[in-house]
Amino acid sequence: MSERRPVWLTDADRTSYEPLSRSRIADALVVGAGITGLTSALLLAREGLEVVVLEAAGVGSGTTGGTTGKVTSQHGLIYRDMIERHGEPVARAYAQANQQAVELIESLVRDTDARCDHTRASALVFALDSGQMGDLEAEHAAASRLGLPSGLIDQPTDLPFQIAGALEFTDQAHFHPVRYCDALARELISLGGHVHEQSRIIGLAEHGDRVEVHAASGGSVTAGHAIVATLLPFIDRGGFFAKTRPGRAYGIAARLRSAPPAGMYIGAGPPVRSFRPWPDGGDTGIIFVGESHETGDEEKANPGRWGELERWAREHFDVDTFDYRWSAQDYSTADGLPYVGRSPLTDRTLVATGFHKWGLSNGTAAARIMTDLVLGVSNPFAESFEAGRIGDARAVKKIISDNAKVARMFVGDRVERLSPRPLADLRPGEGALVRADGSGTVAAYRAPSGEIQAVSATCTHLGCTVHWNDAENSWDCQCHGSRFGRDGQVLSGPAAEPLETVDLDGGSA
């Protein structure tokens, strides 16, 4: 039986960090310990910044540890549309950004020692069926033109199943993201940097030329500038949180009978597979990833997802034996383009959001954008990726589109929770919204025992409902992602607050 927990999350003699439980003056705060924001850290403190780190739970412990640990420029077939889309321009900028980002992050794996098994290798997006392959040369005259490593090739060597093509970036990279960050906090630290876990955010402020932020843990931090790389931001004056869409994706971790394929890939075309070696799995590791849905969708986040995966890999690889299983969320914007830079209505905030899940190489390029905007040193790339942009007409359309979808969630559920079910047809192991006597209608878990924990079913970030995240026992917002844990605690923003706990004897407690 599979491990229930990411598999980058699995070292037991990692590092901690003391939560913040005092004041503290710096340079810079960044608030975030994935790819995103240790890189930020870290590029700001080797120019002679003082930087201090706020993180929610632990290094790495967000997306950054759900990640297939790709880092590649190759994300999927979307050049040719972003060219069509954007412009030449734009799409090379990302194109580049991402490139240049792939280079970086093995530059700081050298400079920082880290130990995480950076192995370069080819990110091939594989046909299985002719019919795909004119989207490949579409996509490989794309890549080109930007100045991408883009090739054609027929059936890969490596691959045990039969394919029509492939198209091929040489020359990439995977790691283990985790063990990555860990070394990234460590050089931070060596160069007078602080990194604080186990420390929320409950309030960001800007008061001239300062930032001040304060933590639940009870300390505050004020600094000339604040960097929020918390995958949605928290503090959203931008409304990034009606510009996205929020998803989760399905990974699992697996030993084959033999070799696995020396190169990344993923399937050209739905359902989408994504798979890469597994060092840590020994010569036969593997990590197989798919099943997206929305977060918050009730009725596709089961533990089936694990189960669908984990047929294909059967039915394409000779596997002995699947390890760990794990999901991770990301936000996708309306026009494929990740929001980057100063927050609208600040002049000290900056952000970064909306990855389209390669936070990877998204992220690595937002950290470069961001501490250059601090230091006031012009970037090729930021004008492409401006946080307060509105985007094109068929950004606009889809941003209306998914927030008249958001309105009706809203409306239908409220009427879902006018005729909940009864508490005592609660099963063990289950959660719903219950009726209970003198509380209304709640969200409700009924543990293996019997137990049962009830909170507040109203999300606390803009009032939709929550619903029961059958893989993950977690309650989770479908309208813009926040996701609790059992007991009320936030797991995931852009929620602050955590669910109001309900007193089944007597209302909220």
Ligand SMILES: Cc1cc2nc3c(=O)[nH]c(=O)nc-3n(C[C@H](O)[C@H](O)[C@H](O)COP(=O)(O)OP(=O)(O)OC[C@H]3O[C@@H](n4cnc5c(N)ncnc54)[C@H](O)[C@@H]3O)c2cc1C
The other form holds:
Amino acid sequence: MSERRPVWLTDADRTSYEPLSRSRIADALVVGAGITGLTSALLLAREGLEVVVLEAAGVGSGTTGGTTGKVTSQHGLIYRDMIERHGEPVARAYAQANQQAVELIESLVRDTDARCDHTRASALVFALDSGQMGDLEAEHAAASRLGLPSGLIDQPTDLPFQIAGALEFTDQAHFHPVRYCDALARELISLGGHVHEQSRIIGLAEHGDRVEVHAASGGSVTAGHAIVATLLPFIDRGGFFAKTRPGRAYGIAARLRSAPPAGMYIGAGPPVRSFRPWPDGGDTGIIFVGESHETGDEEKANPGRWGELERWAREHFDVDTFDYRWSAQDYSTADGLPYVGRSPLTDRTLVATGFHKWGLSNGTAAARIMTDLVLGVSNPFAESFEAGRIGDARAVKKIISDNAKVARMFVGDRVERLSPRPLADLRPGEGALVRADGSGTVAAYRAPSGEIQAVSATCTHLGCTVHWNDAENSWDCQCHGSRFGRDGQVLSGPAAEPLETVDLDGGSA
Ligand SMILES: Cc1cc2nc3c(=O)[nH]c(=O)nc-3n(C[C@H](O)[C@H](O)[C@H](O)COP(=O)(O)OP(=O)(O)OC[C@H]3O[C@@H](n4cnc5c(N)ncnc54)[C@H](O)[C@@H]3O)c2cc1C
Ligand code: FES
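Let me have the form predicted together with the ligand next, following on from the form predicted on its own.
What follows is the whole complex; the chain from before opens it.
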């Protein structure tokens, strides 16, 4: 039976950092210690700025700690569509920003002496069906036009199953993302920077030429600039809640009975399956990722997602053991490009979000753009990623339909709350919206011991209803992707406050 935790968060000997408990003054503050925040912090510290990083949980414990760990400008089949939709200059900016991020990561691995198994490898999109070859050919033509290292190949020698062909980007990389983040944090501190874990930021305000943030742990920081690198900004001055959609995907780490392919593969799908070697698993380790769905989809968020991945892995590889299973979240944008730069209606607050599950390179590119904006240096890619944009007509249509869906969820969920299940029906290990005498509809979980843990069903972000995630035993909000533990504590934002505990004997505690 595999262990239920991200394969990248298993090291026992990691450094931990004190929560923020006092007032600090700095040149720049960064909220979020994932790859985007830590890269930003280090790039600024290298320019001589004093930087404070504030992290709600632990370094690398967000989506960076649940990624596949591919570092590549190949993000599935995107470039033909991007050229058609946004024009060649914008598509070139995206391609080159990401390809330069691949190189920046390698140089930071070298400079920080990061022991993160950074390995150069090809990234390949494979077609199982010859009917998909036309798409690969069109993508190859687009990627070549944009200056990416693209080529078409027939049957790669390292795959144990037959394919129709593959699109290869040479000289990309994979690594251990959390060990990389740990190295960035260490280097930041050696340059006079500071990192505080367990320090969730609950308020941000600009006062003239300063930005001030307050942490739930008690302290505050005042700085000349703020970079909000929290996957989705927790402040919404740019309509990011309306312009993005949260999605989850599932990962498993396994050992085969022989060596895995050396390349990093993703299927043209469906179903989309992504895999790469897993060096900590020895000579036969491999990681598989797939089974994406929208956050809060109660029908899909169950352990069957890992079951599907395992079934596919066994069908295509000679699997010996399954070792770890986990799930993670990222946000997509209405026009397919990340939002990066100055947050609208602010002067000194920068944001980065909407990486479409390709934020190791996109987040690194975003860090470069945001630090250039802080330093007043021109960046050739900044305009294409500009955070305040609404997008083209197609994006506007999508924003309208996504938000109509959120509104329907808001209303639909309220109706659903009128007909919750009786509490007595809840089986051990199950969570659901239930009817509780005196407390109305609550979100309740029955532990295997029979004990009930009940919390408010109303998301503390903007009031949508949370839904049970049976895969991860959490309460997830479909509206903007906030997630809460069984005890109501925030697992991931934009919500900053926990779900209220409900005492089923006597109403709200
Ligand atoms: C299953 C899956 C596989 C993926 N695989 C790949 C891949 O192979 N290659 C690739 O390029 N991309 C991949 N991605 C996407 C990539 O992992 C993410 O886009 C990237 O890690 C985002 O990094 P980040 O630093 O912006 O966010 P995160 O890593 O999520 O970091 C944000 C941090 O902010 C903290 N935070 C949040 N709110 C607050 C607050 N209020 N106060 C303080 N701190 C706060 C969080 O705790 C978190 O640590 C994948 C995504 C998924 C879901
Ligand atoms: S995440 Fe916005 S309402 Fe729940």
